[in-house]
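Presented below, as structure tokens, is a lone chain in the form predicted on its own.
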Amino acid sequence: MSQHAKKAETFIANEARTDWHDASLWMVREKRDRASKSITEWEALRQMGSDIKDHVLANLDTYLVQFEENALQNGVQVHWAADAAEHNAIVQSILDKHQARRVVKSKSMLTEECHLNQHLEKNNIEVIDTDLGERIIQLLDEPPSHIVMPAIHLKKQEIGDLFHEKLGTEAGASDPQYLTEAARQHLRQKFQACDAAITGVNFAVAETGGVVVCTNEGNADMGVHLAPVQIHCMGIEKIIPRWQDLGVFTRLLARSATGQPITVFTSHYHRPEPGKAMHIILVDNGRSKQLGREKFRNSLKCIRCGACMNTCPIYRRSGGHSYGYTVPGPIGSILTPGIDLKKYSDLPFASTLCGSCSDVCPVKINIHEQLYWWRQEIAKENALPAAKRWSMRLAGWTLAKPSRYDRMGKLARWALRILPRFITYNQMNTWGKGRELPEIPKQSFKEWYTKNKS
């Protein structure tokens, strides 16, 4: 059994949670549909977003240099990181330079990808995630299960128990308003005491050298305005060319993510306040390699809305933690094989290839096609599990000749009729745990058709 399948089995063991998780995400998908249909130019916006991203990826080096030049002119300090280790080291050096020991961070999938929290904590720096969902999972010491709704897998009763243990709320309290207010008061203290603020970046505008951060809670603004040092961590693919391009993506992002017309806060950072410092870290961490893969570079167009996860029947019923990577779901399944093909070779197979992910993607990434192409690459690299590899060879040999296919079909029908039930339905056969074969026919369709055609 693959790693994804093993972790998914653990998740679906709680049937009530699985059904609730499935329904919750489908509700968000339906909100996305209503929001997208509320504007007649939705498909035109998707095409514009896709075209802009295509243009950026074709000229990424030029736009990165332009962005750096304009950011430097604004008084921003710009850093380049080749990988996660270098990114973490740069953040550490900035904090050490400013003697910052207490950090507040607004949600950033890049810093999750780089395991920044763990790095800083090992160096005796307190780092507090200030997004409510991120703070919940940080208190639980587990990774996010969704890139937009990181604690979507938890129920309010579980969060109430967690807050009672960690924040001293009333035992048994599960009212969302009460719990949110408790988190607000807890986080307000962290904001007031912080020495530095770290944010992710949704979009970086090459024309201006500024970065844009989209949140619904205002936590990025709170941290940046209170802290003497602000650090913005971004993947190099987050660049867009012009200021006017931003309107396309802000209209696409929130509608695709949560069904909102726009996020509550769309914050723009161009230069440090007087007496303060502003840093931007541009991070590669495998993105250049993905850019060089012609069939897979489209995956870098992703704006991290999570729409593909909300619609995916596999993700909805297996949970984000089953994917074993920072970005789960369909988009994660086409990003991860390029990072470590052997480790993540099962993820492109965790899909029905129904194409719903591609249908909802706001920048028209051909996700389901890339999932299929990764399956081919994995087979070429002999990274398939032995059982699947040999079964595929047997299937190929069987399907190579019609006469061979006919004989194997007869043999299979005969065997299934006479063999004891436990041969098919046993602990070794995962397929048979939740399925029943239909009644075995006495003849194949081909035999029936040959006999009955007239």
The other form holds:
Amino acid sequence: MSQHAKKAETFIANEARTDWHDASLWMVREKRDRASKSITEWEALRQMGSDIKDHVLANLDTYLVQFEENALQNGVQVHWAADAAEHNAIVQSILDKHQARRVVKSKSMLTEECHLNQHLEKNNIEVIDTDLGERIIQLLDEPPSHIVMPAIHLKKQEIGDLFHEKLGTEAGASDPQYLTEAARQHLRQKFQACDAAITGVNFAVAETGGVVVCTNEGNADMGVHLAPVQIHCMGIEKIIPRWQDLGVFTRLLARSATGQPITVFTSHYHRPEPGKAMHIILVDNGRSKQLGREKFRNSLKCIRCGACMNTCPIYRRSGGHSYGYTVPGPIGSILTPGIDLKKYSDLPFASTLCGSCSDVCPVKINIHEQLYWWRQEIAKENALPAAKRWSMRLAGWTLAKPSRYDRMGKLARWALRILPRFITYNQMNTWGKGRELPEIPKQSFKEWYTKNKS
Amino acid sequence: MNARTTILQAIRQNKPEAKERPSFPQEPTGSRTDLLSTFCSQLLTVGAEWVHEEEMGDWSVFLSNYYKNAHRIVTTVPAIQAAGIDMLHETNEAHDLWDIDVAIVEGTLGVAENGAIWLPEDPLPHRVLPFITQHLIIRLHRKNLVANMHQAYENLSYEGLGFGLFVAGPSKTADIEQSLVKGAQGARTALVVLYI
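Given the form predicted on its own above, I would also like to look at the protein as it appears in the form predicted together with the partner chain.
Below: every chain and molecule of the assembly, starting with the one above.
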């Protein structure tokens, strides 16, 4: 069985909890619907977001160079990292130069992707994730299960127990207001003592050389403005051409993500404060390679809103951890095979291909089509599990000729009637888990039609 | 070969055919009253409150009524000088700011569609002020409203900008079971004072 299915099986073992998870995410999807429908030009806005990103991908080199030029002029130090290891080494060297040992970090999927925390901790640097959800899973030593709501899989009682153990809150207390206040006090101490701040980047504007970070908690800014050195880590695809383009993306992002009209804070960092240092790290880590895959390149348009996760019937019922990658859900399932086709070969199959992800995507990525295309790539690379490989070959052979199809149908109708259950529902038949076949008809539709057409 | 060269070369090799940069749509701007009423209702949506300055009465009386437990109230707006409010001048010392209960700042542009207000860096004595304060009050001229984010960016200039911020309501989180809690890491409340 594939990794995703195996892990999902553990997740759905608790039915009440699965339903709760499903409902929580569907609620966010409904908020997104209301927010998007409040804007009459929503569809045109999506098209524009998509067009701008297409334009960026076609001119990515030029815009990166322009961005670098303007950032340098603003007094920002710009670094380039070909892969995760190089990115982590650059962060490390900046911290060393500033003798920084206590780092506060706001949400960044890129640093998750690069396993920056683990790298820094190994080198005796304290890294505190300051987004509440991220802090919760950091204290639990778990990866995020969602890119916007990292702790969406946890119950408040579990968070209460965790905070009791780690932050000394009252035993059994699980009121979100109380727990959030405890985290606020705890994190304010960390902000007060920090030597450096690291953030992700939502948008980097070529025309201005500045980066834009969106948060609801204000945690990115607490760190950035209090620390003597600020480091912004970004994938190279985060570039947008103009200051004006921010109008399009700030309208799309929060509405798609949580149904808010805009995030509480939209911060534009252009220059360091006098006496302080500002660094931006541009990271490739497989992105330029993905750019070369014609069918899959537009996965790089993603603005990380998480809408495709909230709407996905598989994600909602299997949880983010079952995907085994930093970015789970539909978008993760089209990004991962490009990173390691064999390792993630099951993810494009963790989908019903219903297309809901593509319908809600604010930059119109054809996610469900790419899921389907990746399946073909995976079959070509011989990376399917044996049961699926043989059943697909058999199906292909059967469907290739009408006469063969008729014969096989007859054989199946006969076999399914007479074979004992333990053979029909054997272990190879993963479809039969939790599903029952309908009553087997005596004849095919074709036979019935030929007989009755007059 | 260094990373910069490697990355740029790979992009040049792999990038798709050039595509036109799309132009922006023209939209109706709406009348002033529409803007104001939309803006005010959006402020409530994002968890902020609002009041007209001419209706709120004397600043010091208002503040002592609404922020009863506040010990330290600071302003960066020269127009508001009242008993018990300190004018805050430029400071590099963030630890001077940790005990601020209420900070009054001036916004320069409000966006009707989402209640966001632009705070430029210049009048702020320290960039962290709008975040570190327990309660935030933003003063905004009623004529400085635009319909949406396209118009907002059109009206704002990035020339010489070091830091700038759109703020829409108080700091909040829903990271615990999707329950909305105000006052995550930044200001616990946000009040917008509209004047003319």
